[in-house]
Amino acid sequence: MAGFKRFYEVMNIKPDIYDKEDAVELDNIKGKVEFKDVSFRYNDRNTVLENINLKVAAGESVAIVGPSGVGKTTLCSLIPRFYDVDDGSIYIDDINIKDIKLKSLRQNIGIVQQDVFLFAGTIRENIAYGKLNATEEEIIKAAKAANAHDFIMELEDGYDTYIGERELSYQAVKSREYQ
């Protein structure tokens, strides 16, 4: 009964973060991304970021590095509205990412975290989690897009090579050293 209760408690809980009410959908995405005068601060004391001003093309690749704690994942974590900025604004191909619905936002992102976490089954099953019905194709697409999809086509089976948790890794450097 204790663990009902708090599961109500959390499921009644208010989301800091929401859609407005004219939001929109985002379609035909291109995947431009700007950041102008962004600042976002954890607490009134912790500033992370203070005015970033970033731009990158759709297609582009950009690497951001740095030392652990400088807020290279706080600042990937907001293009999705994880958090909200609290200075500046955010740009999907030129739509602030406050007037698009949280939805649509966070279907058409994807994201690979630090700690990457493989699931028990086949490759194919890994990449289809963030969108089970996904067909063929765009498994596929999203394995080329990865630059995955040469390495998983050398496993012996493929798309259905068979992962355990953090076990990929191990099978990779396995079979390419006695290639």
Ligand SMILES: Nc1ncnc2c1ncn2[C@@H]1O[C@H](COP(=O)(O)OP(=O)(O)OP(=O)(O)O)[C@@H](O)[C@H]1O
Contents of the next structure:
Amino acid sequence: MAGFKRFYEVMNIKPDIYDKEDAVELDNIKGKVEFKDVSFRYNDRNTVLENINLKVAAGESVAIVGPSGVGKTTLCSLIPRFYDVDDGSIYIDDINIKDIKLKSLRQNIGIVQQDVFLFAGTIRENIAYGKLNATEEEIIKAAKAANAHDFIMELEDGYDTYIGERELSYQAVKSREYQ
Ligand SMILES: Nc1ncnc2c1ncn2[C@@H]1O[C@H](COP(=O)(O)OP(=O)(O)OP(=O)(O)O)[C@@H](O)[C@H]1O
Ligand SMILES: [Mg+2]
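Output the form predicted in complex with this ligand next; the form predicted on its own has already been displayed.
Below: every chain and molecule of the assembly, starting with the one above.
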């Protein structure tokens, strides 16, 4: 009950960042990203980003490199609007991200975490948790894109293989063999 109460409290917090009334959907996104004079600080004391100008063309790959604490993660987390910029603007395909529906914006951004986390459940469920209504075809397409399909098919239960915490190390060893 204590856990449930805390969960309920967290779920009832009104987020600071929400849709504008006339926010638009992103359709047919190409993926051009542009920062114009972006400045950001978490609090009054420390300015993390100051007048950042950056253009990334659609399809272009960019690595953000720099010493620890310089603001790389911060810069990236401004794109899905985990935080809002203090000054300047960020554009995707020339649309200011503040004019895009949050759900639509975030649906179009993929984030790969540094450390891998598998939920207790089947391989199918672990792939589909990012898109709960994903079709079987989409799940297989995602697995193929991640170079995991062949290895999954070799498992006795294929996509229905249950991955719990104990199987995790086994999976890790297996996937290393495939790299
Ligand atoms: N949630 C937060 N609240 C307040 N300050 C933060 C927060 N997150 C990061 N910072 C501060 O903002 C600055 C930039 O941090 P950030 O995590 O973006 O750096 P980074 O370049 O990604 O570092 P690393 O290479 O260690 O991942 C640091 O001074 C950090 O202490
Ligand atoms: Mg970081």
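Positions refer to the first chain, counted from 1. Take the two forms, superpose them, and find the largest set of C-alpha atoms that agree within 1.5 Å; that set is the rigid core. The structure displayed is predicted, hence computed values, not measured ones.
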Subject >> Threshold 2 Å Cα movement between the two forms at V70, rigid core reference >> reply: no
